[in-house]
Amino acid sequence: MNVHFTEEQKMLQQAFREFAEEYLAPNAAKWDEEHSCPTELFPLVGELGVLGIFVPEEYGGVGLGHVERIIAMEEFGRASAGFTTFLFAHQLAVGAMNDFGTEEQKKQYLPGMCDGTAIWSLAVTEPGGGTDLYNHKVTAEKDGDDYIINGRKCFLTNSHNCDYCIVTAKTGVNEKGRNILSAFIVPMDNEGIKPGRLENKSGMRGSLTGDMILTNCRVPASAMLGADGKGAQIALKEIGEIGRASMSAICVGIMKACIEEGVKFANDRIIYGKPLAKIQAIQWHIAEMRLNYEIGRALIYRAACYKDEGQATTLWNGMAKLFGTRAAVESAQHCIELMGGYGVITEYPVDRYMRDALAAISPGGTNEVHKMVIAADTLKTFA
């Protein structure tokens, strides 16, 4: 494992940072206030290579790895956590197609997924619960050469602006009485699928999240992603390896933004005849923010290195997300306290950082889920 960036990775980091500072940072507050998602920037992100950064070149990707993807998520998350959530929700589908698609499906869909021609999403969560994966109510029943899908998905990022969606659905029951899940590629111009309720979120407001309603949605058997019965595997792998890692990296970006905002304010603000930064209690806030950032960064890049090496990442992504979300909230609080009354004035971005950090906790698994994963591995490893 090597968490030191290569020269190529440093150049990519600089390119991603420049893009974020030019296109994202100046507009992040506006998108947050309007609860809007700037889909017009999507093709530009495709041109930058971010969307398919880990996809082989033969399918239209860049052919790099997940360390490079995390670099992009951190730099973008520092400027606009909401917009970055919009991007990684698309990458959930990219990962699913890359990992589970047939050769024909990959050749048909991956180039457009990588260049930003079409926006995708992965619909797994249902009103009955997200963690209870096998309690699916959305069904896909065989009808000749087609499948007919019925049900409702919720908390779906890109629900109201995606062109395609990969939908998990129950296709049967096994001998133990457990649901068999499969996944289907559904274009949003299918008359049987439509967006439902659009959620008014407190954070991550540069992305759209809501329901998706499927009513006698007919798709051909060829729309099944990979093989029958792979739906749970697809959901667990992509949410666990793409979703949690992305949200962790976004939180690292939020932590860095908090440090930068706090240091700038502490240096500029004069109190008792000297800069706020000279006061020891203020320095303690800055020290805590730096510690959070460095630990969170070390965890997520270690997980990304393991991913690129082909090692299991469930434990490390779980630790990175558990720590990252908590630390991002804590860092935002430190920054707010450092700034005093100015910390809760919306003219400053710290209020947005706090709300985005709070909104990062649930997606990809709650903190309690990650504690279970960490505890199970620890009880086994240290026995």
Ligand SMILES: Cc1cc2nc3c(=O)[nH]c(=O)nc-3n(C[C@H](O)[C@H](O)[C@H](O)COP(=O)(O)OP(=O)(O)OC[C@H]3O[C@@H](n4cnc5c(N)ncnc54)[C@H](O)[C@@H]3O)c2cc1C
Contents of the next structure:
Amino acid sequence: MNVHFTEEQKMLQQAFREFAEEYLAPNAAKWDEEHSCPTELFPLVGELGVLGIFVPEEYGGVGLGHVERIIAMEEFGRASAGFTTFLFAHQLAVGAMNDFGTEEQKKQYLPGMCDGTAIWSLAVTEPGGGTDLYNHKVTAEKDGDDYIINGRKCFLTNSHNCDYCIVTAKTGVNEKGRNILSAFIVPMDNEGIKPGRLENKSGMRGSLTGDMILTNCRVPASAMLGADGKGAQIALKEIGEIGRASMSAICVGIMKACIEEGVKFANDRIIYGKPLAKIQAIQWHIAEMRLNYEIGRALIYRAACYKDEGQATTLWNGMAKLFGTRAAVESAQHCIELMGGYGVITEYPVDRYMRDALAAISPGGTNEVHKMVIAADTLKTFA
Ligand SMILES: Cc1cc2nc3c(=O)[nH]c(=O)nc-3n(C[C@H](O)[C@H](O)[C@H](O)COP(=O)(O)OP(=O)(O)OC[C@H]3O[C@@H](n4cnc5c(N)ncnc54)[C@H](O)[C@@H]3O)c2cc1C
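Please supply the coordinates for the form predicted together with this ligand, as a counterpart to the form predicted on its own shown previously.
Okay, now the whole complex, with that chain kicking things off.
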């Protein structure tokens, strides 16, 4: 494991930062206010190589790894956590296609997923509970050479702006009585699929999150992603690895933004005839934010290195996400506290940072889930 950036990674970081400064930072407050998602930027992000950064070049990707992907998520997250949520939700589907697609499916879909021709979503969560994965009510029933999908998905990002949706559905029950899940590629021009309710989120408002309704949605058997019965594995791997890691990196970006905002404010604000930054109590807020940021960064880049090395990442992504979401909320609070009354004036971005940090807690698995994973590993490893 090597968390020091190579020269190439430093250049990428610079390129991603410049893109974020030019296209994201100036518009983040507007997207947040309007709860809008700037899909017109999607092909530009494709051109930059971010969408398929970890996809092999033969399928239209850049052929790099997850450290590079996390660099993009951190830099973009610092400028607009909402917009970055739009991107990583697409990457959930890219990961699913790359890891589980047949050769034919990869050749057909990955180039357009990487260059930004088509926006994708991954619909796993259902109203009956995201954590209770196997309790799927969405079904896919075989009908001749086709499958017919019925049911309702909720909380999926890119629900109202995707061109394709990967839908997990129950295709049977195993001998132990547990639902067998499979995943299907559904183009949004299929008349059996329609976005439903659009959620009015408190944070991550540069992305759209809502329901997807499937009504007698007929797809050919070739629309099944990979093999029958792979749905749970696809959901756990992509949400657990791409989703969890992305949210952690976005939170690191939020923490950096909190530090920058706090430092600027502390230097500019004059109180008792001197900058606020001279007051020791204010410096403690700054120290706490810095500590949060450095620990959050260390955890997520370590997890990304493990992923690139082909090692298990469940524990490290879980720790990075649990710490990252908590620390981002805490950092936003430190920033608000050091700014006094200005901290809650919406002219400043820190109110958005707080709402974005809170909205990062559930996607990619809740804190309770991460604690279960961390505890199980710790009880085994430290016994
Ligand atoms: C901004 C945003 C974007 C999202 N994007 C997507 C997406 O693109 N695709 C998608 O499929 N989903 C998406 N989700 C859904 C997300 O994955 C779910 O919110 C998450 O899995 C939790 O599911 P839930 O909200 O149904 O909560 P529940 O599963 O109902 O959990 C409620 C509470 O119970 C706790 N809990 C549940 N089970 C246990 C247990 N066994 N032990 C202890 N505690 C437990 C949870 O930790 C939580 O605190 C998104 C959500 C948000 C907020």
